[in-house]
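Have a look below at one chain only, the form predicted on its own, in structure tokens format.
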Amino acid sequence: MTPLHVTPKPAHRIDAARVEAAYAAARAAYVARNPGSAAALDRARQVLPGGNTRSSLWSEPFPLCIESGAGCRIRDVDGHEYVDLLGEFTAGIFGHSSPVLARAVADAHARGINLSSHTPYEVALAERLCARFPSMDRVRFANSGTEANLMAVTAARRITGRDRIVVFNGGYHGGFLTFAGGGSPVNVPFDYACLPYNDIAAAEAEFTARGAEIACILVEPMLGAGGCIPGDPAFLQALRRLASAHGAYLIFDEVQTARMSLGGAQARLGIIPDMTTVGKFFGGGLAFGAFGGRAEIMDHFNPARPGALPHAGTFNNNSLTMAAGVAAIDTYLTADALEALYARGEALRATLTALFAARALPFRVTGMGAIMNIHPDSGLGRAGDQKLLALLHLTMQERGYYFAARGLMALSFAVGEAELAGFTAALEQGIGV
């Protein structure tokens, strides 16, 4: 996509009353347009708390109920079709209903599922992952990115004999390792130092004060749920230096950023951690997580070794997931395809930045490659910004474009230039404030 070349205009003043009125109208139109989704939520409330089993999907006045998808499009229970710009929160990089992945799962199923022992599938997937990531000599499988991060952190604590973990405000490493606003009431009760992201001085001060107690640094090369804020290369390199100097492990959570190149963000940045966690799309659309690292770290999980660290899980080597992961890597997650997707995302972000400036729309966009987040910039404070973002979300859904209520977008391979041109044209219409 060719970025717009414009002279930025000064942002017009945003009137809170106009935002409120536009939001109220957009909300009312949404409710009237989606009775099927409202009814689906009412039914779900009878058996699920609030009708929900995944907090990140909730949005006011109620979320859409999606019944099907194909390529880069999804359809809700009321029959509306949307261009899916969310890509299952980065996991849906393949688009919907891939025949290649469906065939891989069916073939594995025909060979027998839950095979009660080691299988060739897990070795094939492990070989591919270790070949991709500079930091992975050995790898272990899990069922989610959450599990992978928990195991990586636990390994670091046990091997180093230290308890403290350095994390960063806004970081998200799974449902039990969430640091938006500094932490979550359901976090695993470890000893955390939650520091400002991209703040080298804060990290240096923490290690100066308590370096001998720190087992590991757990960091995303780009904050994902924290707003798609890329890590400053100098900051990430400083973390590498501090970890090495103090005998701590540097763990890169690449559950999202693994798509940034064949070897993830670490290969693109040239910064090699001690351990890496991945998940999402490496399971070919099925539940998946993995953690890997240097041989001397990962060999603590060798069950033939005295005092080995235990790591169980019935579905860790589920043959369906392993087969889907191999097919996904061999068919879709190639160096050329990932590079093209990265470039398409970079171009879209530049286009959106220029469009917001040219139309004096009160938004900005941050991100890396094909993962990005639109942020409100109303000057009305937090409440006003939230209302403005909700207005944008509802407006763009009415125009046929779907992304997260918090402004997150993650392009899939299936999203093409025509869909992106349509999206920017829809944005150019503005939001009525």
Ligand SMILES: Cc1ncc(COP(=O)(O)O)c(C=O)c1O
Given for the second form:
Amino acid sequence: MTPLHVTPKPAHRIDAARVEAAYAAARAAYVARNPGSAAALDRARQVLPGGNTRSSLWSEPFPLCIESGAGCRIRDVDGHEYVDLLGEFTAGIFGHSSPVLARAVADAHARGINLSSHTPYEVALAERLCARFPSMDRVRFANSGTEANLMAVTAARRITGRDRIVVFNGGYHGGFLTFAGGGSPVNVPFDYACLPYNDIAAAEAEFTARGAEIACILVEPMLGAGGCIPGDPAFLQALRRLASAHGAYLIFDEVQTARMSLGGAQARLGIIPDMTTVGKFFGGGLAFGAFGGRAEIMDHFNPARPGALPHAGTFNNNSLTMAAGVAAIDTYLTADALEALYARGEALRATLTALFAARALPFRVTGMGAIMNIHPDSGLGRAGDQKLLALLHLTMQERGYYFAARGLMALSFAVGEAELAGFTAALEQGIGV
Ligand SMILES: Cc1ncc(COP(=O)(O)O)c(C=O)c1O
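Same protein, different state: after the form predicted on its own, show the form predicted in complex with the ligand.
Now the full complex is given, and it begins with the chain already shown.
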């Protein structure tokens, strides 16, 4: 990113009425501009509750219906084109329509799918994953990050013979393992201690009180869905120490952060968990999840062993995903490419921080590498903050930049300097408050 040259403006007070008026205008303009997306939702409502089958995609007044994508651009059903800064909530790291991945999937399909047995693809993917992650001697595949986390936690509970799990407020480990605001009504009914993230004293207190009951700590090295809050290295080190001291497993959920370096966030931090879960991009854009760890832990799943833990799944080793994952790793997810993407994200965050300060825009940005979250900072309380973020979201969408309504951005390899400069320039125009 080129450095920002702007004259600082003095901070000004955010006026609630102006935010409200600007939001109402942006919302009306959005509705007028997107009749095709509105109609698509109306149709979907007949057969999908609220027209939705993936809660995180909902946003007011209605989400866009995207009909296609190429490179770093997507196009909606009303014909508008956007720079895709969301990258499928971190999974779409390759950009859209990679010919390499398309060929890998087509080749695997041409060899015949649903072969009812092992194939050469799964070992090829497993070898590559185990070679990358310091914590992974052996790995098993699943169909989502949710499933991978569920299996890792279940394994820890069975192997240690303990029930309790330490998780963190704001942590997201999948649809049944969600800890924003302390928990979700559809969580699996485990015995959780949901502690504040980055709070060493709270973790120490929990282990002092209940250490003998704790099977595992499940933690993201950066809270992803929880707002891209990086884990303090001292906090993550303390979790490593507490788990070891009390005979519990430390599980790193690297479903998002695995892209922070060749060996994920764990390699960057120099912390080796007992188990690691991954997903998203390691399926080359197809549905994927995996959990792995030290050999003596994972070998509990060796089906030739008496009393082995079962782990079934028709599509655990499906050859399309396995082949796409191998091609993705060999072609795209290289050490150099991941380092460059990480640096690009760090530079963008520094630019945004400078821009928000220089233009007195009431936002801040947090994150790690190329995954980041813009947060509103209105001083108007929660409702005012939400309005302000919604205003930013609708305004930037109208200017051709697509990111999540909650402020999440995840750059793909396809997003270049020109697109980021355009985004920064569009932000510099402000949001009319
Ligand atoms: C950190 C983290 N863990 C787990 C998951 C769940 O993965 P999936 O959506 O593939 O079930 C996600 C998904 O966003 C995630 O961000």
